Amino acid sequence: MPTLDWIGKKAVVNHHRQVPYRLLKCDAALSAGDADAGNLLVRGDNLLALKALLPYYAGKVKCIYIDPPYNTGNEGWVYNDNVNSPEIRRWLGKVIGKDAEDLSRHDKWLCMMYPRLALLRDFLTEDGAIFVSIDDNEVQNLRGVMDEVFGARNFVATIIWQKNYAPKASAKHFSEDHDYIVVYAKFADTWGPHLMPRTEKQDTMYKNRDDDPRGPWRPNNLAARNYYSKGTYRIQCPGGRVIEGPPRGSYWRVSEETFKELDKDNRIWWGKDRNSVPAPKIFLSEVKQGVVPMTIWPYTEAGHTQDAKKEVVSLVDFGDSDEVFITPKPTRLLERVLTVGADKDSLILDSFAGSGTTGHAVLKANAADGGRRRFILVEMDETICREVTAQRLTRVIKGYGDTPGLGGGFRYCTLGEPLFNADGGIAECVSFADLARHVFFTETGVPIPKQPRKVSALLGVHAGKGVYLLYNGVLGDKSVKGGNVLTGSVLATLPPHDGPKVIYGAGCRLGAERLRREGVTFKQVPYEIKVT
């Protein structure tokens, strides 16, 4: 199978594993609304932020939407559409080394995207999917790198979004009126999109031409090109006409026996003259209460870029600046993504948050149907995060002008220090709860279960294995007798678990035979804790 290669690939394919775990710090002054709504806005490099969020949300995100830089080469706007920003240049120099100087802009883009996509995959639920906006500059590279990260078998579709409603006279060749949304599932074999709501226009196709008590219906074509059955039989119309068989190169859609049953149940329309080619009736009352989503999303249904710019301008005070986001997405587009890819109580993640359209769409959807969707947004640029993303979400929640608030809330978070210092020790600022989340996640691969208010040395049970942490005097003071060291008396006081146990602690006074009898695997803190 062909694979995608680029300068710097070897340095980034496992880089996401080497990113250190960091603490998250919440800033109440920049948060808004209900702090317990479950929504987060995180300011920081999304690679670091995703790694910091992983112990909390791995395997819990139903729908990911990202709008990464399109890498058009444009620079100088508020929202840089190029991977040549100072932050990315510094990161490339650190990770790639000398070769970073020889990277093309496509190499840089791929180096930036690969580790981020690798982390994003770990957030998805088993029935989750990721939607990625892109244009012609990188769509072919995006498909290649996502085939590697998610597996080519998990590709679902490429959606075409009509982003403009009029041609651009300034276009050099063609007026580019569409973007792509590339969709991959965690497991495409079992993932399926939700149906789109039926529109009034679609329902007008159904009429009751013969006053059938079952209500409005539309005629279906009896002939089909596919070979469904012995579908070449002769048909006698009620008006006397004889139809010898289906049109050349096609077949009747149903068998002769089924056709007769349908006719007996008044499910065949013969036309007003009773001599027309028979058409099976499809009743509106019997069709799905939704429509299978299509891969072309016109601006009339999903919004366009002018909609998006007007939304941002109405919600964000840009002062005297003429600079406005050049590539915001309309909320209608994101509402459509949520309809297709999320449930009413899903967690939605956007690690290239920009102006915050994804969060806005989540709040709007919840207000419309009473759902309990939650969002996690990550934005790298501090100015944009505070003055655009947070400002927009705050106004949407509280209301602005004559527009009432949608309710909800979010916590504004920043990235704190790494859990471990340069010497491999645990940073002084790390609390028991901080380390507990990290230990449980790195030991089991899943987030820690929700803990009761009372702190316990038993962090949780996964796959029959109990995970314990002796740290910061969880059983008492910080001395040997206080519980940071595993002794016989400490073991006796631990919450019971009938099965194998993994116990993390500062030291162990029990012999190998005793540990074996008790079903205990001991791991010393901090040396046997995974730091990346």
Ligand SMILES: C[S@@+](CC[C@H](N)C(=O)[O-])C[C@H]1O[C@@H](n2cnc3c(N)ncnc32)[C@H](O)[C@@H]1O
Second form
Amino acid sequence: MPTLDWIGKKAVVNHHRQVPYRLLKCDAALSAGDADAGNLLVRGDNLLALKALLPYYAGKVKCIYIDPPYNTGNEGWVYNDNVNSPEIRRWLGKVIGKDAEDLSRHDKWLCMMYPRLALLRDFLTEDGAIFVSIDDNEVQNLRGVMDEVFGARNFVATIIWQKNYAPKASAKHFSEDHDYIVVYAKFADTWGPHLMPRTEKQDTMYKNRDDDPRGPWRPNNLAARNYYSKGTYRIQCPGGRVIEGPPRGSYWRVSEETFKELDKDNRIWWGKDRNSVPAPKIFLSEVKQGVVPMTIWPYTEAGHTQDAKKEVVSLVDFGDSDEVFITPKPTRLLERVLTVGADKDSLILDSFAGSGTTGHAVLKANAADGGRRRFILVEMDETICREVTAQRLTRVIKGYGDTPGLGGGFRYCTLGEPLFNADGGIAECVSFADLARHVFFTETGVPIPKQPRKVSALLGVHAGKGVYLLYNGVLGDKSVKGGNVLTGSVLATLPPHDGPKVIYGAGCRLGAERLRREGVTFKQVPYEIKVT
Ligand SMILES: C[S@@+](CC[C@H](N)C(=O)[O-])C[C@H]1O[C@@H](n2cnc3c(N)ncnc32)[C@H](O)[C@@H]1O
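Follow the form predicted alone with the form predicted together with the ligand, if you could.
In what comes next, the whole complex appears, and the chain from above leads the way.
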């Protein structure tokens, strides 16, 4: 299979593994509404934020939507749509080294995206999918990099969203009126989109021309261009006409036997004259409750960019500043993504949050149908995060002007210290709960199960294996009597688990034979804890 190469690729393909785990700190003053609603807005570079979030949410997100910088090369914008922000420039310099100077803007974009997509994949549930907004500047690079990270076989579709309602007279060539939304599933074989609700317009196609007691129906075409092995028979119409077979190059879509059965059940429409090409009836009462989503999303259904800007301006106070956030997506677009890609109780992740449209759409969907969807948003730019994203969410939750609040709430978080210091020691600020979450996740690859209030050395069981952490404060006292060292008496007091055990502790006084007999693998804290 062809693969994509670019300058700096070698430095970034495994980079996500080296990113240190950090603590998350919640800021109550910038949070709003119900703090326990399960929603988070994290301010920080999403590479660090995603790594910090993994121990909590790996394998738990049903729907990821991201709207990364499009990399249009337009440097003049206040809110950059490229990868030239100071944070990303610094990061590229650090990760790529001196080659960073030779990177083209496409190389930089790919270097930025690869490790972030690699982390995002780890958040998806087995039945989850990722939706990525993009335009022609990077769509082909995006497809290449997504093929590598998610697997080409997991490509689902490229949706075309009609973002403008009128042509741009200033266009150099064509007026570009659409964006793409590229969709990959974790496993495309088993993933399926939810159906879209039927619209009135779609239902008006169903009529009842012959007063069929089964209600309105629409005629289907009996001829199809695909090959149907049983379908080239002669048809005798009730009005006398003989049809020798389907039009050249096509086939009848049902066998002669099925056709006769359908006709007997009055499921064939022969036209008013009873001499037309027969059409099988499709009854409204028998079609699926919704409509299979199409890959073209017109602005009449999914909103357009002017809608989106108006929405943000009505929700965020930009004061006298001209610096209005100029790249939002309309809430209707995100509502559609949620309809197709999320359940009523799904966790939804957007790691390029911008003005917070994804969070807004989640709150709106919950208010409309009583769902319990939750969102995690990440935004790197501090001004945007505090003054646009948080402000918008707060107003939507509490209400603004004459618009009542939708309810819900979110916690505003920032990134704290890495869990481990430069020497590999546990940072002083790390609590037992922090270390426990980290140890369980790095040992098992899944988040720690919900803990009862009482602290226990048995953190949880995964795939039959019990994971234990011996602690004292967080290992403040490393002496044998301090409870952090695995001795015969400590082992006897540990909560029981029938099966293999992995025990993390500051030391071990049991011999290899005893450990084998007891089914214990001992791992020394901190050296045998994975730190990145
Ligand atoms: C195109 S905007 C997203 C707009 C959003 N969909 C909306 O409806 O408002 C991209 C956003 O990603 C943010 N961003 C860029 N690089 C980032 C990174 N490494 N981590 C987190 N956010 C980032 C930018 O600051 C910008 O706000």
